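Listed next as structure tokens is one chain, alone, in the form predicted on its own.
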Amino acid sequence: MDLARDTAERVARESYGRLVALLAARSRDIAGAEDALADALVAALRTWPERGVPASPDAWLLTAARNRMRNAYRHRTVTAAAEPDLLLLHLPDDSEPQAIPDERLKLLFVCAHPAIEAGIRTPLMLQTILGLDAARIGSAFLVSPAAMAQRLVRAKAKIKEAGLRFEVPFPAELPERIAEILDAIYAAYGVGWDGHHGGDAGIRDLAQEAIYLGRLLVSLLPDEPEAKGLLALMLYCEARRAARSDAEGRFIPLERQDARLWSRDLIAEAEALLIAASRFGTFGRFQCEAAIQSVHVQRPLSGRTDYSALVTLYRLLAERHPSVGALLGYAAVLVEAGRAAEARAVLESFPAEEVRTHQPYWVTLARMQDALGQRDAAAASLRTAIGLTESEAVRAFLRTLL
């Protein structure tokens, strides 16, 4: 029964997008897709205990929720209108798991169509690639679960009422969808991040999805450098993965890590990849973030970090794409450059309803007190973000601070 049932959430937690993505690609109804899967893993947990888990259990689930669609389609409809979509819908089922192609990316780019509502559009490929939650999304997003939801739901129907295409654009189309793709693949991947202190192994296993994706969109498009920069950038901060903990669970900060332990292979993949972009003469949000990491690990090659470096790579990064994280790493590396008062303005500039439960405000807000020796406002501030932090790991460690 354990091997069961692990074989099942291992497999949904690994190839849940590429499923879904598969069994939509024909029916255009991803909706339908979901429900397919989900009654196909819950066969699975029924039968497999008593049957053995099959030598494909990705193929399995593909062809019983293929089934579960056809049987659906017949049930609505018996005209021979349907008859090419049932045909279409047939897997036989000794398929073989190298023969299930990916269609992620085809998923990911009907997602961000023109005819989808732009405010939707990064949460809809958040739950159909990678099947986050309505809940943690509408968190990501600051909307309320059952509102989130909704609109999700509605996204899907357009998809499928519209019949748009599960297709990757032509050339001309792509400028207009290609940057929502990126801000999707970078929040799983920022959730995955986030998730290695504490969370399951489901949200873990979401930065290596976000990376195998950025593989892919690279491939794709070979002369798209933002797509070079997302995936240098993600790279930068997995090559630095093994140093975020030590043995016993506890949050290590960057500036504290013990730099033997990055991953030098992945490293240098990230600097080939920023190197790649730069030659396109094109500035880019994600070839800034990756430049900013890139000066991170020049550490243990200089002995230092490049605050003044960060202060001018943050400083575009604010002016060019403003955005509450870009201001608060700016205000960040202005603390550690020995100019808080600067850094005080900036956050004094955020409206106080944009950032009340945001953490990351409240660890710059204290940073930048104690710089300039505001002890008791520091410390009511790092109490207010301890108390906005999920991770306890990460809590343990603020606490050291007070």
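Positions refer to the first chain, counted from 1. We call the rigid core whatever largest set of C-alpha positions still superposes within 1.5 Å between the two forms. The structure presented is a predicted model; accordingly, all values stated were derived computationally and were not measured. What changes on going to the form predicted together with its partner chain:
- Put the two forms on the same core and the Cα of residue 225 is off by less than 2 Å between the two forms.
- After superposition on the rigid core, the Cα atom of residue 351 is displaced by less than 2 Å between the two forms.
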The other form holds:
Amino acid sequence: MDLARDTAERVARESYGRLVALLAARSRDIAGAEDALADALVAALRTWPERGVPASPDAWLLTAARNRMRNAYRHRTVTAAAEPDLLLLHLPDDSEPQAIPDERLKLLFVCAHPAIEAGIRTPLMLQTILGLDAARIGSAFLVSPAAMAQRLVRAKAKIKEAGLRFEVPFPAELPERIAEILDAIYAAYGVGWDGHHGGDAGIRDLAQEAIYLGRLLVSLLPDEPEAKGLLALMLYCEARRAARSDAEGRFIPLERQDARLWSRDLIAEAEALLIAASRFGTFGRFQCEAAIQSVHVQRPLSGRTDYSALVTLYRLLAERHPSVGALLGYAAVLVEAGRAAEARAVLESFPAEEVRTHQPYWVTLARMQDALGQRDAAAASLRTAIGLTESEAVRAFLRTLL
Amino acid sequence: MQYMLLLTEPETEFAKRNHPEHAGEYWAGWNAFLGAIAQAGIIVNGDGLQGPHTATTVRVRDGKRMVQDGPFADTKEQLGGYFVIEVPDLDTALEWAARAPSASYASVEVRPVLPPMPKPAA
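Follow the form predicted on its own with the form predicted together with its partner chain, if you could.
After this comes the whole thing, all chains and molecules, with the earlier chain placed first.
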């Protein structure tokens, strides 16, 4: 019994997205595929303890789920006459394990399709590829389980009814479409990262799920440098997790972190990925951000942070992939490099509307004002920043700077 | 699957249809699109519509018929025509929608056509 349950759980974990992708690829019916797979898993728990775990549990589940889908389809189309339950008929021959084709890349492209609202793409991936339930996704995204479930149902209905293409896009649109997948995965990591100080283990795990998706994408798209760049970026950040707060949960900024607490394995993996990505010789936002992280993790080796390298990288990022975050990062490293006057010019270029409630802007502004000797202005900016901070740990840290 | 492309246009474009200077260019763009989509063999049906100034809207409320001069909604873009096309998926339908001249200055809404209802059981 335990072996059956363990096997079912392991297969559910490892093969969930693979099986959903395969079951939904032709019908585009993700919800139907998930329901059928759930039924197949229940049937497995009922059957395997008696008949033994099949040699290829994946193939067994796939066939059972396919039968279930076919059956459900018949029930919908034919009049509701009683039909024999086909779930357990025609199960695969156990003699040789069958290879299950991997259609998850197609499913990722569907989840991050431009016809799907951007805000639901990440939850869709977490659910369809990793099998996370709506309650857990909702808690990470600060939405009630019912609301998240409803949004997921609506997105899946759109995929099915509007007939989204379950294929890898044409080369001409590929870079843009891959960028959408990368953004959605990075959004999952961002939610996991922000949740770090909340102490919610479920949210913290979301960073792990994002890294899982990152690894999956690297394996599915081995010739895509930005997939490597994104995974490297997440691994650099993950490597510093233990050093990011002290025993009391207080925030420790990168510069003051104890580098001995950084994970060397994760850093080594990130460095290898970044080098592999750079061989393609193309600029990419995630590679550039990963390179910035790479400069930071060199500090324990050289004893100092190479701010001139950071200025170069942030300027490149701000020019090639402009965003508020990139420009703020540029301003911040200019201050640290002793070029506060240039940082002021960058900060003054922001439209007031855009940054009025943006906490990182006020932190950077305070730092710049402090560097220029404007103590009162710096303190006022810092107070604004504290008022805009959501995390108690960061708030406590900022108060120490006043 | 069948999709309807709902082609909307602003007043300035409707005005070009009979404009001595701009009509040639306007119709050349639409005819090229029509030619391409016809050649692909995917048209189920489709028409251009007379301008919104010819529209009349009817509503029946409390058994009383109310007739209004003009389109159902007063918006900057108005329906100028439609196509129903037969293509494998939304992505292909969007490719065709993007090729419509009006996609560049107005918008094209793409909607799957409701499949035929199953016959009710006797």
